[in-house]
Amino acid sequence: MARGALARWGVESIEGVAAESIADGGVRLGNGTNLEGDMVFVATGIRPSPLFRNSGLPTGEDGGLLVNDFLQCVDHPELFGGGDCISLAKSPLARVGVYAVRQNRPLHRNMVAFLEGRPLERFDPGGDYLLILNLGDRMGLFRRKGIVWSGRLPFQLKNYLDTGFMRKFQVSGELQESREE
């Protein structure tokens, strides 16, 4: 469904070959093919920074800092990590934002508990997560527990959920003005 939406927008998707170079108006692929276009959009996926691998810290296969169930580095328990830059030692997670959000509270609690010498709590990634993609033109693609559908309703649900989530982090104009004074 996602590929179909891209095709309807006239987007050509090429997988399984790396871009060798990108220059004005074109891309040269690793297989020697030259592509021209008005716009080049490169989707490389989500990968942790090479910082961890380069530092000598333990990493998972994807290069993320290798952490235990308490979100501590497996070799240096004084280091904690969360989000897309880590790899859980026992069960690697998909690179979706929902896990970073779910890690927020246990990560904070564990860092404070570590500093205070209290017991740490295990991070539980939870069950399945809701995935809704914005397909453009007010259309969405919904996936949860094997149910997949696209249309306007998934977009409206995504918009509602995203707007509510972002409101939690907005600073009101009144608060902002008082901070500027």
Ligand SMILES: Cc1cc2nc3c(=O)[nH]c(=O)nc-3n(C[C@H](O)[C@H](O)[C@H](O)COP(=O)(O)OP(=O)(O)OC[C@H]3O[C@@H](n4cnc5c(N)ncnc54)[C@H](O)[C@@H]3O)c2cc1C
Given for the second form:
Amino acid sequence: MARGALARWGVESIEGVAAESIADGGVRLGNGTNLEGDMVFVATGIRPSPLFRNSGLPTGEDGGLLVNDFLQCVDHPELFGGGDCISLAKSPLARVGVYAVRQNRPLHRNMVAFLEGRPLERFDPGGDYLLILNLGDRMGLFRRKGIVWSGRLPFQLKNYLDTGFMRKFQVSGELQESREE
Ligand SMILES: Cc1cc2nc3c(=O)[nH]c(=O)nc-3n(C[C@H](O)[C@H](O)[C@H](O)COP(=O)(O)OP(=O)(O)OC[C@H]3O[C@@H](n4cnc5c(N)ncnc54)[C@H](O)[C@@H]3O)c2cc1C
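One more: the block was the form predicted alone; return the form predicted in complex with the ligand.
Whole complex next, starting from this chain.
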């Protein structure tokens, strides 16, 4: 359905070849083809920084810091991590903000507990997460637990959830003023 939406927007997909370089608004592909464009967006997906691998730390297959259920580096218990840069040893998770947000509290609690010598809390990734893609033109693509649904309502739901989530992180005028002081 997502591919169908791209095709409807006139987006051509070229697969099985890597982009080699970007220069002067054009992209050169590994097979020698040059693609011209007014604007180039790089949307290559998420890959953890090579910092971990280069430091000789244990990493998952894609280079994320390998952590246990307590979000603690498997070889260095004094190192903690969460979000896109880690790889859970038991079951690597998709790199989505949903997990980064879910890890936030246990990560903070465990770091404090570690410093204070208290027992750590296991991170529970929770169940499947809701995925809604914005297909443009106020259309969305909903996917959860095997149910896939495309239409206007998924977009409205995404918009409602996203704006509500962003509102939670707005700094209030009062707080901003006290910071400026
Ligand atoms: C376009 C886009 C749309 C997305 N939409 C969604 C969505 O709708 N729902 C969802 O769940 N997820 C979404 N995601 C994924 C989500 O944004 C990430 O999974 C989430 O932000 C990961 O959080 P994080 O704290 O691990 O990393 P980040 O949010 O990437 O934060 C890492 C921070 O570390 C900083 N940093 C990096 N290197 C260094 C360094 N060497 N020194 C100091 N600081 C450094 C960076 O500047 C950044 O501020 C989206 C991602 C993108 C790119």
